[in-house]
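One chain follows as structure tokens, the form predicted on its own.
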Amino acid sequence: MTRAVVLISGRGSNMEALLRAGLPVEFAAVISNRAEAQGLAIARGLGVDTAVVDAREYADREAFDARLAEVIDGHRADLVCLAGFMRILSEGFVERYAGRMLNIHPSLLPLFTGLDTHARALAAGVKLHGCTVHFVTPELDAGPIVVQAAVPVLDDDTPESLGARVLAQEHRIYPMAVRWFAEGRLEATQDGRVRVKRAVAPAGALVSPAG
């Protein structure tokens, strides 16, 4: 069974979702760079073990990412799930888990990366907003997408009420992607896309062409 740690900064409402969505993983630890983060009683809670790596112990962040790296392999993670985690990585951090790092991002990249997306996006105008699921790269928010899903943007909407519903969408999408690793159903393809293999159903099972 495929092993994963989650990465958080606060409350880690996309860490709770998929700690509950009953995957084919085993979550073997939440870290934390904030002892203070919300996540982690939540986790607790849930049966999950917990750790706390605070960056401003941290001279750099080169020590910060070889102690947090230190952690996870510790847990002898095949996965990192990144669900609200506020630092930026370094680029060694990253190669050393390309290809087992997600990332949950709240709008349908490429547009809108970093920071403030629900404001921005409605400042564009955009009619459709929305998250992506996507593997971490070094570049911000510009790895290959595995998933997204797209929400109306309303005459009267406010970056609360837009953030809430993408949040509902991302609270949704995440484990599904999740779920896709474990099975072993994401592929990466010549061009550097992600594309998402049928599941394999038993012998004399019925498979429905959304498979």
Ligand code: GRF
Given for the second form:
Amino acid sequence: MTRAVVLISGRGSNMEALLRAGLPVEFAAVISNRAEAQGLAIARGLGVDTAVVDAREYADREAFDARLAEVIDGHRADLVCLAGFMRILSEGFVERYAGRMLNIHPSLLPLFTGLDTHARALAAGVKLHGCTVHFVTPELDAGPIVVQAAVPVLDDDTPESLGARVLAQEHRIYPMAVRWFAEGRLEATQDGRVRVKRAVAPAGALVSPAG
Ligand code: GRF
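Taking the form predicted on its own as the starting point, write out the structure of the form predicted in complex with this ligand.
So here's everything in the complex, that chain up top.
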């Protein structure tokens, strides 16, 4: 079974959605760069190991990333899920987990990379907004897209109301993407996109004409 770790910095609602989704995944640990992240208690409550790697205890980004990789590899993780992990990762770290590190971002990428995506979507006047699960590459929020969900932007939306509508979709699509990864259904195309292969019915399973 795929072994995964989830990296968080705060609330941890996406992490909780992953842990509760009944995925064919062994969640080996939840790791935070902040000891006060609320998500750590949620993870422990769900019986998952937690660890803290506090950046303030390391001299520089390389030292922090090296320790983080040590903790991740100590859990023998096949998959690293970033879920509100508020750290820029070094290129070496990203390369180490190439093709097996996913992130959830609260916009329809490539629009609105970076922070404050809901306020920026409102300011831009877009009528659709949403969220994206993508593989992580060295360029921020720019890796191959696995799945997206869109929501309408309403005339009276605030960043908070719009963010809440998007978050509900995040909780739906992140488990979906992790399931596809675990099922071996994510395939990189020659030109750097992601294709989701169809589910293969187990041998002997009855496939109805409706598919
Ligand atoms: C989410 O909106 C996620 O898309 C972004 O950070 C937020 C984290 O929220 N990367 P939570 O910690 O998962 O509740």
